[in-house]
Amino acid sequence: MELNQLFMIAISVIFINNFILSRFLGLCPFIGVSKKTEPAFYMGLAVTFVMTASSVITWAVYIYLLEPFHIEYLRTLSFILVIASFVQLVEMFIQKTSPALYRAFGIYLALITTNCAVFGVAVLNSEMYLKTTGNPLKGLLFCATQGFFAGVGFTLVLLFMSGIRERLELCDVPGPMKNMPIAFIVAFLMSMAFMGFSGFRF
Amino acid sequence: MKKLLQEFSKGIFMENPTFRLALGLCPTLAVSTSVVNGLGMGVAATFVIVGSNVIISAIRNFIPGKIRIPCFIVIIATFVTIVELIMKAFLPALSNSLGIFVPLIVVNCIVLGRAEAFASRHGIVKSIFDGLGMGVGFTAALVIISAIREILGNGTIVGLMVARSFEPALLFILAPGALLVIGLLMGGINFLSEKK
């Protein structure tokens, strides 16, 4: 049964309410980053793992500090608050332990911090989950499945839209369309093929 | 004041936030399905603007260098509490079609990018003005993207049948209409700018 729920998750997240092509969240990279494949290969990397992890971490900060207390109201602010030092902790982790990775990952990172796909991953998780599943732990699996697809999902769109725009330098496109607005008309289309998605019944 | 005027009306024209930096792009394409949520969330966002804009400008010497972002995000986030709260309590119908946008203020580019750029380096008073003229340069936005949106697919502008005559394409209600408005607004402004 629970499986069955952790599968409706992950097929929603990735295809039907894709973070960045129905909830538009995460757009700024989305048109930032994805000029070259391998940035937004790292790019959704990046978003993934620091999604997945804030997941966790705003639902331990949700049920064990904002619950308990009754000080829901101050959920933006300790989400926010958690996630972006969370982020600057792995920065500085990864450029302790590993120099090479950091000069993949390290500037998307500082990117993250004020990535509204992250934070909307873990606003959505305690509308979505936290104030109706009774069973916490079922809770945190949940979220951290939302999280992971999410991330998932946010990779897959980063990829095929980096693809296409790499074609696109190619192209003749006219002078006052060129880069950004070329890039929204491509992710109208893209939307638009996502959208066929939404026709899925289980 | 002449100078006062120029930092607000900068914000509207030269530097608009949406069509001109390409900030805050998330909620403009989000919530602008309609001219109620647009304006409902220009204002929402003006208002934190202002708000944290006044605050950093006042403490900008006590604030040491190294830490000033997540001061500023406290900032940030303690004003889109209080909008959130006032949202939910005085206009529920609202808070609840804005959705997760309400919170994602506190991410939003322009309010940082505002901290960062102007109010940690300038007096109050223009401070003030310069998140006047941000706010407003970001409600108008929305409310042209909304207009738009709420027009071509639903027919009515706030709320008010356009023509009985016209049948509304549901598209542009839809994420894929937002993404189509803004790509040729942008192309829009872009080609009468360089015409001049």
Contents of the next structure:
Amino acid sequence: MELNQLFMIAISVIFINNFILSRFLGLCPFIGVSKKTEPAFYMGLAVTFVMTASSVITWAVYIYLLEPFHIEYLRTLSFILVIASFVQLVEMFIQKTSPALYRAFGIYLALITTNCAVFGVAVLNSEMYLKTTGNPLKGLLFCATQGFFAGVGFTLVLLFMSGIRERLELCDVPGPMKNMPIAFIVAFLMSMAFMGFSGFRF
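Next up, the form predicted alone in place of the form predicted together with the partner chain?
Here we give the lone chain, stripped of any partners or molecules.
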């Protein structure tokens, strides 16, 4: 039964409730880093790592700190601190190992700290799996699964967008539609396409 639940979580956050195209979270790096495929791929990996690690740590913070002391109202503050710490770790690692990639990310790497998709995963985990499962370890498994596959969905959409935008550079796009306007139109069409995974509801 748990395998079915994990599979449903994975399919849901990758396709049906994709954080970019369905929940409209994380649009800043989605538009800013999706000009080229390589930076988009590495940004997706960085966001996936931060989402997964943050899901695990925020689970521990909620279960062992916030809930026992009845200070759940500090959830937002504590989750932001966890996310900011992991972003700084990723930023320092990339700066040391690949300065060229660090320069390619530019400001968007630091913006993972305020990426609402990363924070959204932590908040959704606390609302969906920390209060309803009754089993803390089961909640941890669900939280980590949702965090990882939300990052996979984020990366997948970034790669789709970067591939389309690279191809558009070879096309004769009218002047007023170049860069941001055509990017938003492509994002709209991708969002409409992903609606097909959940069906149309009127």
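Bear in mind that the values here come from a model prediction, so they are computed numbers and not experimental data. Residue numbers count along the first chain shown, from 1. Whichever C-alpha set is largest while still superposing within 1.5 Å between the two forms counts as the rigid core.
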**Q.** Core-superposed comparison between the two forms, Leu74 Cα displacement 2 Å or beyond
**A.** no
Q: Determine, after fitting the two forms on their core, whether Leu124 shows a C-alpha shift of 2 Å or more between the two forms.
A: no
